[in-house]
Every structure is written in C-alpha cells, then in structure tokens.
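Just one chain is shown here, as structure tokens, and it is the form predicted alone.
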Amino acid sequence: MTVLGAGLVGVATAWLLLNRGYPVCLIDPAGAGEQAAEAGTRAALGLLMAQVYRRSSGRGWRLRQRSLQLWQQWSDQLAQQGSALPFRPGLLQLASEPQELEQQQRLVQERSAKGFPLRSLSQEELVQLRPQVPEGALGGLLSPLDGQLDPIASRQLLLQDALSRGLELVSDRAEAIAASSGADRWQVQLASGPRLQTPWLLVCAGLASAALLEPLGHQRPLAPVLGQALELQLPAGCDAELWPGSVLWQGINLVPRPGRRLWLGATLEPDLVAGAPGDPAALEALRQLQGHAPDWLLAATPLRQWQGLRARPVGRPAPLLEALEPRLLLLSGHYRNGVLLAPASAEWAADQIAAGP
C-alpha cells in the first residue's frame, strides 16, 4: 500500500493500515520532519467538534461520531504503550446573539435526550470564569466530550510509532501517478527519478491531490483557504487551563496551553491563492477578538504567528472520500476538520482496502 501525503491524515491512514498487518509505504516530501509552513496540519489548532455539531444525521455527522471514538481508542492504544495522545477535553461555545443562544439550547434539549452530556451555561455562570470570557456572551454549550488535541504533536506520535511498526517512508515528491498492469496496479513517479509500483494507491497529498488526479481525468478542484493563529504568552496569575475547555467566539478558537500559554486561531482569509501571505489587518483583529478582547488577553505577550492552507472541494461536500478507479482511493479536502475526521477516513479507507477491487 502506498500513501501520498504526510499531513495528519495520511499519517494517521499508514498507522491504521499498519495495525491491520499491511504493509505501507508513505511518501512526502517532508519526510519524518516537520511540514512545510503552508501545510494544511499546520493551520490547524486541533478542535475536535463532533457532538456540537448542529446536523443529527448524514454523513457528516457519522464521520464526526466515529472519529471522536476512535480518537479515544487510539489514545487507549498507544497509552498502553506509554504514549498518549495530547487531548484536552472540553468545549465552550459562546453566543454573542440571541438566535444563537436560542440555537444552542435547543440544541442541548436534542442531545440531551438522546444521553449526550452536552448542558448549557447562563451569563451568570461564564462571569464567574476565570479568565474573564468576553464581555458580550449572553450564555454558552459546554460539551465535555468534545475537546482539542495537539495536531503536530499527533501526527509525529503516530508517525513515530508506524516507524516502529515497520512503515517506509520516502522523503521524496510524487509528481505523477499513472496506472498500470498485473498486481502492481499504480505507478508513483518521483521527483527525483524512480517510479515505485504498489497495488492500491491512496492520495492523502491535501492541495496537492487535484494535480495528481487531473491527468487521469478526475476533476476535484480544491480552493485554499488560509487559517491563521498567535500563541500567546498570558499575564501572571493567568492561566486559561482552568476554563473547562477550548473556547469558540465568533469564530474565533482560544486554545489553552501549558505554561500560561493561550493559541488564537481562525480561519479568516478564504479564496486566497496558494502561498499568498495572511493580511496584517486580519492578524490584528484576530489579536484584538474583533473588538472583543478582554484586559487579560490584551496584556498577553505574542510569541509567534502562523499560518497555512486548508483544502476545500470545490463544488463537493468535504470531506473528500472517494474510490476513483479500482484500488485508487482519495482522503483530501477536509477543509476545516482534518484533525477531527482523520480517524473515521483512515478506517474509510482500511475497509475499502479489506472489500477488495
């Protein structure tokens, strides 16, 4: 089996295939280190959003149910084997307007029924929390399930671990890939010049993955869009690890890190063209909460910004997952949810794998 892409779900797709007992070759340009800065892991904070999701059915939402479980398995998994995943649970979302305030309560009545923890907080109660949430939020959803796990921090502990299982990785550019006979059905052509044969071919390559395709007459524009982030370096006596969880405000995440450190994330700039550099202006109104911000967080000492490109099917439901030609398969274009979906599309794509062509 041979992956095309090293972003969390194409490492977190060799893993599964690894446990399955087949064995997988990856293929990235990266390598075992660190992506490059337009990555599409790069962008991410990690929030996992899978029982706030509003719609209660599709597929959506079975992907979203799914990859929450399997998150926890594979934090079991690898915690037996004394690594665990970094995950944080917890989840607040804000409303800044009433309709999404009356939203959300309804929300919490229909989850509640159907045994999800998900409970609402009133104004009063998001007073009380330490530090200051901002001023304008008329109440919020907690969903103690829900939560946030590290992306980087992740992808190289699975990646460490599919090593350890015997994984090949090639630290080299797929710049084609071309169909062919007998039991090695595809053919990868790499930049540096060799062609590698393998029987399925699974395209994980994020906005890379319609170039590739193209040739083959599979038309799947992706659009990039920018995500943008800060950590910050919080006031002394500030620490926003006693918040119950990642909070949402007005699109906006606020993630909670160790050591007083708070990341500031969203993705703000869509439609851009690959490798265009964030607007300052975005940058700062993101520093600011769009006007929002409290004391606390204005204090705060920026430490670094970041940024990268998400990949967004163009005319096509994201996520992405597609057998396109017998034992040719294409995990890409999760947009904003790689991190949270990369679980339930590796198991998409190992079950496709066991059906066979």
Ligand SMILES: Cc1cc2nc3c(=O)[nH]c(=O)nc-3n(C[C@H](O)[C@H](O)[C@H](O)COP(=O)(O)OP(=O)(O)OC[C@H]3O[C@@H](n4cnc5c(N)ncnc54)[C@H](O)[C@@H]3O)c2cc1C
Contents of the next structure:
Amino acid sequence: MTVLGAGLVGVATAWLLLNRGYPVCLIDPAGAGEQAAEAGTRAALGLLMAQVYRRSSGRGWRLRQRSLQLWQQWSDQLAQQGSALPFRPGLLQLASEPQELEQQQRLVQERSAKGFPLRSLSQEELVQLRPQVPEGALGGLLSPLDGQLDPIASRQLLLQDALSRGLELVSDRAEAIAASSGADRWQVQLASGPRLQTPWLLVCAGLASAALLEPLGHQRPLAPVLGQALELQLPAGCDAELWPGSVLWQGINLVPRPGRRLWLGATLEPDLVAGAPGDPAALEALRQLQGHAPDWLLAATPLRQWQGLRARPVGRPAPLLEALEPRLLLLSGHYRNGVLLAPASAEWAADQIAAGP
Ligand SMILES: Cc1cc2nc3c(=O)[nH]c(=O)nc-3n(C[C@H](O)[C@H](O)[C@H](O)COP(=O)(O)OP(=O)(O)OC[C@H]3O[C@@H](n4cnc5c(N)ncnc54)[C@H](O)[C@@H]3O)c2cc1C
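Other form of same protein, the form predicted together with the named molecule, not the form predicted alone:
Below is the entire complex, every chain and molecule, led by the chain shown above.
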C-alpha cells in the first residue's frame, strides 16, 4: 500500500493499515520532520466536535461519532504501549443570543434522551468559572466527551509508532500518478527521479490532491480556506486549564494549553486568494474576542501567531472519501474537521482495501 501525504489523515491511515498487517509506504516531502507551514495539521487547533454536532443523522454525524470512538480506542491501545495521546476532554459552547441558547437546550434534551452526556450550564454557573468567560454569555452547553487533541503531537506519536511497526517513510514529493499497464498496480513518479509501483494508492495530500488527480480525469477542486491562530501567555494566577474544557464563543475557539497558555482561533474565515497573507485586522479582532475580551485576556502576552489552509471541497460535501478507480482511494477535503475525522477516514480506507478492488 502506498499513502501520499503525511498530514494527520495520511499518518492515521498508514498507522491503521500497519495495525491490520499490511506493508505501507508513506510519501511526503517533509518525511519524519515538520510539515510545511501552511499544512492543515500543523495549523489546526485540534477540537473534536462530535457530540455537539447539530445534525443527528447522515454521513457527517456517523463519521464524527465513529471517529470519536476510534480516537478513544487508539488512545487506549497507545496507552497500553506506554504512550499517551494528548487529548483534553471537554467542550463548552457559550450562547450569546437567546436563539442560540434555545438551540443548545433543545440539543441537550434530544441528545440526553439518546444517552449522550451533554448538559446545559446556567448563566450563574458560567459566572463562577475562573478565568472568567466572556461577559454576555447567556448560558452554555457542556459536552464532556468531545474535547481537544494536540494535532502535531498526535501526528508525531502515530508516525513514530508506525515507524516502529515497519513503516517505510519516503521523504519525497509525488510528481505524478498513473495506472501501470496491466492495471493491477499504480505508479508514483517521485520528484527525485525514481518511479514506485504499488497495488493500492491512497491520495491523502490535502490541497495538493486535486492536482495529482486531475491528469487522470478526476476533477476534485479544493478551495484553500485560511485559518489564523494565536498563542497567548496568560497573566499570573490565570489558568484556562481550570475550565471544564475548550470554550467556543461566537465562532472563536479558546483552547487551554499547559503552562498558563491559551490558543485562540476563528472557525470561519474567507477563502484565500493563493499566496495572500493573513489579515492582521482579523487577528486583532480574534485577540479582542470581537470586543468581548475579559480583562485577563487583554492582559495576556502574545507568544506566536500562525496560519494554515483548510481544504474545502468545491461542490461536494467534506470530506472526500472516494474509491475513484480500482485500488485508487482519495481521502482529502477534510476542511474544518480533519483532526476529528482522521480515524474514521482511515477506517473507511482500510475497509475498502479489505473488501478488495
Ligand atoms: C487554523 C486551522 C484550525 C483548524 N482547527 C481544526 C480543529 O479544531 N479540528 C479539526 O478537526 N480540524 C481543524 N482544522 C482542519 C484540519 O487541520 C485539517 O482538516 C487536517 O489537518 C487535514 O489533514 P490532511 O492530512 O488531510 O492535510 P495536511 O495536514 O495539509 O497534510 C497534507 C500533506 O500532504 C503532503 N503533500 C502535499 N503534496 C504532496 C505530494 N505531491 N506528494 C506527497 N505528499 C504531498 C504535504 O506535505 C502535507 O504533509 C483546522 C485547520 C486550520 C488551518
């Protein structure tokens, strides 16, 4: 099996295939090192939003629930081997409008009836939280089983475990892919010259997947959607790890980090014109929580800022999990949820391979 792209989706897929006993070759120009700065996994905040998902049926719902289960299973498996996946449970969505509060309360009722442990937090309960959450929150929805997974550390952990299980890691770029004559193998042309043959080819190259597939007649355009994020050092005596989880407020994610740090990121930003820099005004609005930042947040010191690209499928729902031709699988276009959906995507691919071309 050959996997193109060692973002979290490609690494998770390679790891699962090795666990199922297949030999795997993983190709990425970054090799075992850091991904390029704009790669989705390197920029992601790592929120796992499965049980708070608004819909209760359909493919998106099923993939999210399955992925959350798998992250738990993989975490248990890795813990038995002495490595822990860096997962912090808990998501607290704040409501700033009465309509949002009503929606949250309906969701709590609906999910509780099905046995999901969501619960509503009153305004009085929110006021007790330290550090203070933004003023004006009318109530909140707490999901104890959703949470946040450190994407870079998780990718690294799975990659190291895969290497210890015999993963062949090739530090190179796939320039082109083609069917071999006889059609039971795929060929990968590497930038450094060699041409590899493989029975199954899995394209997990994020945004670059579209250009690899186009010469084969598969049009799967992907729009790059910019995401910006900030890391802040919080003032003394102010530790966001005391919150019951990561906090979501008006489309902004506040992620507690060890050492009195906080990550801030917006969930939605416009499509990026290729090569355009991030918008400094958007970054400042993020830091100010669009005018709602409590004093402790305004007193925090910015440590670093970064940006990355999310691959949003054009005209198709995210993610793209498709058997395009016999033995050719596409796993890309995970847009805003690739960290959450990496395990379910990997399982989909492993099941396709087990079922045969
Ligand atoms: C700011 C930001 C915040 C986010 N927050 C969250 C979040 O909270 N929760 C969540 O679930 N998701 C989040 N996401 C989305 C998530 O990051 C992505 O969906 C996910 O990382 C996609 O992973 P991937 O492996 O498909 O792609 P990537 O991580 O982009 O990896 C693609 C890999 O393919 C390699 N590649 C490219 N071309 C080739 C080639 N020709 N040959 C070989 N290899 C190649 C690249 O080097 C790269 O390593 C966020 C994204 C951003 C930008």
